[in-house]
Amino acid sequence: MHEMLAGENVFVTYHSNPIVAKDSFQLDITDRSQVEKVFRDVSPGVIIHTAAFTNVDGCESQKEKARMVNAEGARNVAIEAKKYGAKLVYISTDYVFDGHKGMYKEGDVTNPINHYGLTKLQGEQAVVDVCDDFIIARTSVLYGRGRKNFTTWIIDELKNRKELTIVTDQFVSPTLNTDLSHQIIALIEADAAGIYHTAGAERISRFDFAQKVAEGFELDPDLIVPYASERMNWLAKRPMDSSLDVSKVSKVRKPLRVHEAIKTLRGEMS
């Protein structure tokens, strides 16, 4: 996203892994004094809040850490955003929904079934309660070049001719990270506000998505073995269909369909 904001003064923060960037700050968002100091140093006009504890099973076993990072951390940032009159973009998740129906719209009732989803919803509520100008951007199965994720794991395993077991009964809206960035930039430029589902344009099972990744990267889809989610040894429950309706954001910026996103990713990784 840094490159997409060329011409703007962009400052980035990190928690424990230093970012190679000219204007970067180490920041623990659970420490109110640190948040206050960074805001004093930067005086931002727009904040894109991506920091989160996203390990779903980890959130289930470390509930207080999840609450502090995802809920209290978001509140700390929201308080400073309001103080400085800045727009806050809070990146949230499809896991705020229970997964009983899928293709969720922004106004649908939230009902998280795991602690990760609960703490992210609490973060959303903190932003709504505190901020005057905000965007809550809910996304789903974020992937792309760089940090290891569902898609890079699939590619790496298949390149090494390893067999994968992928669930067939969990439906999501996989989102390319650069596509998410383009959607968020478009919303900021349009001075949008409120809740938006900023995800990929298609509802698809994790298994079918893995198959499309294999095909798009010319790898062997026969190495992908279908699996039922009830056989997975997960600590936290997962929503069975947390796919997101993106018709609202599409009026500002059309999200990529699966084949478009995979083709884009392959180009970015070449």
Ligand SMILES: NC(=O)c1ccc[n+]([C@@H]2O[C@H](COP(=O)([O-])OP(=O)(O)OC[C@H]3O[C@@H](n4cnc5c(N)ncnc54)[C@H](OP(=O)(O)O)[C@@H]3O)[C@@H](O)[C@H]2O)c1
The other form holds:
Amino acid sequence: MHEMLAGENVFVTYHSNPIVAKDSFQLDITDRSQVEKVFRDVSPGVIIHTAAFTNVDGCESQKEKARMVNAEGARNVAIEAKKYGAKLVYISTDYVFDGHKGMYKEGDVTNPINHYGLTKLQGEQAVVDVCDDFIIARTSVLYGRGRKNFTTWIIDELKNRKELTIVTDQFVSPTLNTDLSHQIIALIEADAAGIYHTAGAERISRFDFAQKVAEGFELDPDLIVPYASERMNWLAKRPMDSSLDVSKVSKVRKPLRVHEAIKTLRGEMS
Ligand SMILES: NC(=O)c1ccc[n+]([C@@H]2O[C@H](COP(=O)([O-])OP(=O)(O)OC[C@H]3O[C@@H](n4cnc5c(N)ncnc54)[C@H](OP(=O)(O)O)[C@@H]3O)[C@@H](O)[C@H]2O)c1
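If the structure you just shared is the form predicted alone, then what does the corresponding form predicted together with the named molecule look like?
Full assembly next; the chain just shown is listed first.
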């Protein structure tokens, strides 16, 4: 995202892992006074609020931490955004839905089935309650170059010729991080407001997605073993079909289809 905003004054914050960048600030969003100080120093026009406690099972076992970071942290940022008349983009999740229906539209009823989804939804509500100018950008299974994620894990395991088990019965809208950045920047440039589903263009099972990753990276798809989610030892429940309908954002910026995104990622990684 940073590179895509060339020409703009961009400031980034980090929590526990220092970012080596000129305009970076250490920030714990659960601490009101720290949030106030960063806003005083930067006086931003637009905030892209990505910080969250994202470990889905961790949120189930550490409910208070999840509430503090995902709900109260978002409220702290929203209060300052409102004070400075800035636009707030809050990155939210497909896990605000229960997964019974799939291909969710922005107006569909939310009904989280785990604590991560519940606290991210509370974060959304804080933004709606406090801010006049906001975008809630719900996304799904983020992946990209850099830090380990679902897709880089698949690529690494297949390159090392390791077998991996992946669920066949969970449907999502995998999203390349740079595609998400393009969607968000397009929405900001269009001065859009409200809720948007900003995700990959296709609903796909995690298993089929892994097969497409293997294909796109010319790795052996036979190493991917189909698995049923009921056999997974997860602490938190996962929605069965949390895929997102992206027709609203498509009017501003068309999200990539799975094969386009994987091809783009391969280019970015080479
Ligand atoms: N990954 C996905 O598949 C996915 C899907 C849908 C939506 N999302 C949403 O997209 C956003 C980004 O997700 P991600 O996967 O990139 O998450 P991530 O890798 O877990 O990064 C979250 C960031 O938030 C920071 N953070 C945690 N607690 C904080 C605090 N108290 N104060 C300030 N920063 C704090 C973390 O820093 P430390 O590590 O130093 O604590 C980390 O840098 C999140 O809002 C998430 O809910 C993600």
